[in-house]
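Taking the form predicted on its own, here's one chain by itself in structure tokens.
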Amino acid sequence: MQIDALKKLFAQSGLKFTNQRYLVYKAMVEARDHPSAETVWRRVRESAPAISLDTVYRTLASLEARGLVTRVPGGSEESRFDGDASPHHHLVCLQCGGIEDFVMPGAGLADLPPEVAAWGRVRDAQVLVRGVCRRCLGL
């Protein structure tokens, strides 16, 4: 993504660009191993090594709330983030800790039962699927 893009991104949810956010978000984007918040740091150092694990911590709440990321639930303690917007769900092993994406036609928001609708205001949905993964299994 362009800087220019990307500052236009960070306006129009209401966050000022800052070279922080931007290199925070940027490591999310460019991520396919859904990183834990120290993962993300560890990368984010090696371009500004003075960036502190709080400050990464707390751009990701940021991003987090304004719908740039996700929190991918798994199956461990360790909070694990998504920097994919675009809707799609998740298989978490629960041995190795591995999470990947999948695309199921008919699990989006237009699809949920109209109870759901009455409940309040959704904001997304993913279905979570938890396992063992091939690798794991030693298939």
Contents of the next structure:
2 protein chains.
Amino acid sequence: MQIDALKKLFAQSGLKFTNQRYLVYKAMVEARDHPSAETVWRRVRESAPAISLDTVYRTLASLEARGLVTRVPGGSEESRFDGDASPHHHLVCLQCGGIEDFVMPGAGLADLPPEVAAWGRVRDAQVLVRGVCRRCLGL
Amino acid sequence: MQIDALKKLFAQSGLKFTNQRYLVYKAMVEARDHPSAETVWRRVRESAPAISLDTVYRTLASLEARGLVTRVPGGSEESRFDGDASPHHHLVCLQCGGIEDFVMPGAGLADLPPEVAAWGRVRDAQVLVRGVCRRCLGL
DNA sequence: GTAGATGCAAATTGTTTGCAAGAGA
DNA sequence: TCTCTTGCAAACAATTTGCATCTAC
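How about the form predicted in complex with the DNA, since we already have the form predicted on its own?
And the full complex, kicking off with our chain again.
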């Protein structure tokens, strides 16, 4: 993603363009493994060794509040984040903590039963599958 | 549920029948609000004032390991539990933390795409909807 | 009698916050 | 300049663990 486009994106969201924010967001968009805050921190530190873990937490929280990043549900106590804003579903391995994406037609926002609309305002909907992945099964 | 049936259920799961375990499980089966460990504790203490919070945590963990109780994903850091073992889906209010059930035909285990079976062993699948409930919206 | 369960207290872990200094718009 | 960010350290909150005692089986 172009730097200029990012500056615009941040500005639209009311966020200043800082190097730390830039690096965290870039790491999130590039990540395929739904990293934890600490994992993001480890990665970002390679480009900015002085960045603190709290900044990563704060940055992820503000990106989440703007919908630029999502918190993946269903894992352990440790929060995991997703930089892919497009709607998709998740497979969570209860053993190794690995998280993978999958797609499933017929399980989007439009397919929810009407009672859901009556419940309130929906922010996102996803199918969450929990189990044990192939590798942890020893296959 | 009959005490004898419960004793049998616990025995089948390799769990001793203790008063604490009995009360925690009963509280879970009766609860409609997907309580947190601390909420369960508060309720159970009315019948057993001496029960400790760690026992509630340990009991919920062992019930979960046997599939008698589920951890509801998607809320805050605080774990919420579900004593309803039948498959169903969840609506999570990000504001008040309230959790409600809903049903959705076409979103059961049998409806998952084949790639999910290739991923590993599935323990459970559910649709998770996050948003803000009617009451928190002020309606 | 023995393995598993409980209570207590202390420890752990992930995450948040107050504050002063620093940097973007 | 003025507000938003950051780093540091301390605070927090939920959950787990070690250990000695107790209890179901």
